[in-house]
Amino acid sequence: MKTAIIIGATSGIGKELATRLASDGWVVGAAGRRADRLEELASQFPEGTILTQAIDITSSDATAALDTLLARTGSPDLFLHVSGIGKQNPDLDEKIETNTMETNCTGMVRMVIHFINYVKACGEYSSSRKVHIGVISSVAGTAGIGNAPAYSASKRMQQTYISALVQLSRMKHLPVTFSDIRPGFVATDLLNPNKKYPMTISVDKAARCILNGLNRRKRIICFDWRYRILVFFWKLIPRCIWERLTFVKN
């Protein structure tokens, strides 16, 4: 039986990933800041097949949550990262731009590196059975969208960060592997409702992509097909060019 953690799995994706991994026979350790959600989705199982912790990622006392949770859970096989927030703020309201860095990048890095310090700690990982992590950071990180500076930039960070991890964990021989999952948009409560949004997908399908690219242990994971040449034609504007295309909307 595998077991995964889930950090933000109190909806969208992230809830949906806990749904799926444990209809499929996974153990899952499910976190997130709504205690009575995460007793809700776990209220649909049988008892002991989604483990649930109270987590506040900006909070400093979230990596001991974590430890309660792994306690519970036990080594797990995987580590998802979900949690995240994003605003357009073309206005740049100071407390919606703190707020993003404060959760996307201070958060993902809270959580991150002490589940990695756990695994080095922990005697059940090797090179034989390393431990796979996955991080959702989006396309937004292609290039700076002045609709959203900060949501863009901190879905940059997450991306550098998980770039220089990897090539951390082959200098230091641990026995991880990683997932950097970018999706495009996704019918979740992160989009403004009021908004129509091009290539939207469900929350159904982008699980199912997510999960399809975590079993191949894909470095990158981004979906759908229409993003991944989205993607390769964005990254060839030039800065110059892409700093003076005022009429981008996100």
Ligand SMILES: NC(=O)c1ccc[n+]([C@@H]2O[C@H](COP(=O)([O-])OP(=O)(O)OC[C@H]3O[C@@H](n4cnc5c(N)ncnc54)[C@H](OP(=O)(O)O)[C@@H]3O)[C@@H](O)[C@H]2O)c1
Given for the second form:
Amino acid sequence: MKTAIIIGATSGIGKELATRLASDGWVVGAAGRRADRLEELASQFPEGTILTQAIDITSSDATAALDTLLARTGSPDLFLHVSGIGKQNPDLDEKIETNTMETNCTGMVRMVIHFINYVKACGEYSSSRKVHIGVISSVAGTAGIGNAPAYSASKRMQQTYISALVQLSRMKHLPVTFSDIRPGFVATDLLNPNKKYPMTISVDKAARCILNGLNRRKRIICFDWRYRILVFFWKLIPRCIWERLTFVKN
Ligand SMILES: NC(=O)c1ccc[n+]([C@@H]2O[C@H](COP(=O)([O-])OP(=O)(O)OC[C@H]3O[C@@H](n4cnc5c(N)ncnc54)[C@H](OP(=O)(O)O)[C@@H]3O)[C@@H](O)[C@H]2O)c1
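Let me have the form predicted together with this ligand next, following on from the form predicted alone.
Whole complex next, starting from this chain.
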């Protein structure tokens, strides 16, 4: 029986991943701020399948709460950091910008680093039993997006941070492997229900693609061929042209 920890399992992609893994016989440690949502999720499975822990990743108590969850699940095979917030913010509401940075950057670092330090200390992992760490960033991390400055920048930060951790873990021979998961638009509560988004995929399809990529331990999981093509061309656009593309809305 395998074990996964999912930070951000109360809704959307994280909840779908938790449900699928639990249905496939995994024990899942599920976290997020909304304890009622966690309890509801756990109640759908036999006792002991989904173990829950309320965690607010922006709080300094989050690391102690993660330790409590790890004490209950034991050393996991998979650690998924899914938690994130994102809003379009063309009017530059300061609170939105700083909250986004605190959640997507500081919160992600707090959880992932605390977990890696747990891996180093616990003695359960080795070169033949490595833990796999997945972080959900976004295709939005490909370039600075004028309508969502903090969101796009925070997702780019996550991608660079994971890359640094991959290099460091090789240097230090840490028993960890990483996936940077980069969805395009997925139909979840993160999207504004009053807006239309191009090339949106269902949460069901997103979870399937993510689990497929994780199974293959892909370093970068970018799914839906349309997004692969989009990102390929995005990357070719010179900065001086990108910054003049005032019609880019999403
Ligand atoms: N939907 C998309 O189009 C899309 C595209 C690319 C990338 N992503 C990324 O996918 C990830 C999941 O988003 P989603 O689309 O599934 O949206 P969602 O349904 O809003 O899920 C967000 C999750 O993050 C958790 N979270 C937010 N703030 C938190 C905090 N301070 N502490 C702990 N958990 C927190 C939420 O739990 P609580 O509120 O209960 O704490 C929830 O479980 C995010 O990182 C997002 O940036 C989404």
